[in-house]
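Consider the single chain below, provided in C-alpha cells and representing the form predicted on its own.
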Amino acid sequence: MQSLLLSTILAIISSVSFSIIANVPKRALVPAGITGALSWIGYYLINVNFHSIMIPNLIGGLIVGIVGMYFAKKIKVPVIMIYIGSLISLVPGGMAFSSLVRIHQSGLVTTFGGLFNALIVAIGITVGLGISTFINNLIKFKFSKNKQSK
C-alpha cells in the first residue's frame, strides 16, 4: 500500500510538471494532475492482480479519456490539455529506450522483444483512449437524441 501511495504522488507530480512543460493552461494544471493519479491507480491495481502488459494500460488509458472529457467539459478547455500531463506516467518512454540500450548487450532479439512489448503498451493506452471516446460519443448522440424528441 506504501509503495501505491508513494508511485501515485509522483504520478501527480509528473503529470503537473509535464503540464506545465506543455505550456497546458494553468486551470487545467490540477485536473491533469488528478487525471493521472486516478490512471495510475488504475494501472497499479490492475497490473498487480493480473500480470499482464496490455490490460492495465488499457485501463489506465480508459480512466485517463474518461476522467479527461470530463474535466475538459467542466474547466472548458479541450480535452487534450488534460490528456498531456496525464498520460505521461503510462507512456512507455522508459521501456522503449532501455530496449534499444540492450542492443549492445543483449542483441536484436531481445532488443526487438522490448520494442514489441513497447508497442503493446501504446497500443493498450490507445485503444483505451479510443474506447473512452466511443463511450462519451455514445452518450452524446442518446442526449441529443432525447433533447430532439421533446
Contents of the next structure:
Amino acid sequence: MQSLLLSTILAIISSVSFSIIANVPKRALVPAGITGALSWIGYYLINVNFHSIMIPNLIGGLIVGIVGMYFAKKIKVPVIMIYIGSLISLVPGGMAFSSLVRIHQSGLVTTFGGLFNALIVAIGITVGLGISTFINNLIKFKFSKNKQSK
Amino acid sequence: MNQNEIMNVAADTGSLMLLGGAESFRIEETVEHVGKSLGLELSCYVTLTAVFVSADDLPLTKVVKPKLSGFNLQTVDEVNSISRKLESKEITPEEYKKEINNIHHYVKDYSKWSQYLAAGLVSMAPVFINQVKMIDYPIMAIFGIFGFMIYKFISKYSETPYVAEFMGGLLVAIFSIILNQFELVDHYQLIMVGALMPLVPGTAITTSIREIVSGHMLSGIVRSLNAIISLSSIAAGAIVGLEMIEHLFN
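Output the structure of the form predicted in complex with its partner chain; the preceding block shows the form predicted on its own.
Below is the entire complex, every chain and molecule, led by the chain shown above.
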C-alpha cells in the first residue's frame, strides 16, 4: 500500500516533468499529471495481481486513452500533449536500455528476450490506446444517433 | 492570396508541426484542412523527415525537409489553434500567414533550468519502487540532471549525429559504477537506468508502433529506426563506460 502511494506520487512528478521537457503548453500540465497518476494506479494494481507483461500495460494505455481524451476535449489541446507526459511511466525505454546494456554479462538470448518484452509493452500500450479510441467513437456515434432521433 | 502563396503557407504549417513532433496523421489532416479553408484542395504526405504538399487539380508541388528533432509541443499547439481559427473564419488568410511566420521566429520555451530540473524529476522512475531504497532516488535525480545537461550541451555544439546520446550514456554509466566501486550503493544498474530515463526513446518506440498500426508505415518505420539507433548509442556509451571503469579498478 505504501509503495503504491509513493510510486503514484513519483508517477505524477514524472508525468508533469516529462511534459515540461517536451515543452507542452502550461494548461496541459495538470491534466497530464492526473492522467499519469490514474494510469499508473491501474497499471500497478493489475501488475501486482497478474503475472503478465501485456495486460497491465494494456490497461494503463486504456486509462490514458479515455482520461486523456476527456481532458483534451475539455481544455482544447491535441490529445498527444496529454499522452506524452502520462505515458512516460509505462513506455519501455528503460526496459529496452537495461536489456541492451547487460549484453556483455548475460548473452544474446537474454538480451533479445528483454528487447522482445519491450516490444510487447509498446504493443500493449498501443492496443490499450486503440481500444480507448474505439470506445470514444462508439460514444460519439451513440450521441449523434440520439440527437438525430430527437 | 494566390496559389503559390497558399502552397507556401501550407508547407510551412506542415514543417512547423513536424518540427514540433506531432504525429504524421495529424499533420496531414491539418495541412489538408488549411488548404481547403484557403481555397485550394491539397494533398499532403508526411514521412518523419519530409513534408510533401501537392495541389489536387494543378501541377503544383512543394517538398520541405526539416531536420529531425525532438519535441516542442508548444509549437504544435499554437499551429493547431490558429488553424482552427482559420477554419472557423475568425482570422483572415493574411493574418494566418503572419501568425505562421511569427511562430517560425519566436516560440515560447520553458526556461533551461526548469528543463534540467524536470529531467532530474523524470529520472525518479516509479517502476523501481520495490527494487531500490528511498535513498537511491535522490542519486538518480542528480545523475539524471547531469546526464541531460551533457546531452543538451553536446547536441548544441556537435554536428555528428548520436554523439550526444553516446556521451550521456557514457558519463552516467561511469558515475554510477564509480559509486558502486566505493560500495556506496547496492543497485548501480538501476540507478543508471533511472538516470538515463529522460534520454531513452521509450515514447518514440510507442509512437512508432501507433503510427505503423494506423497505416503510416513509412513514418513509423523511420521513427522506430531512429529510436533503435539512439537507444543503441546510449547503450554503447554505457557499456564502454562500465567496462572502462571495471578494467581500471581490477
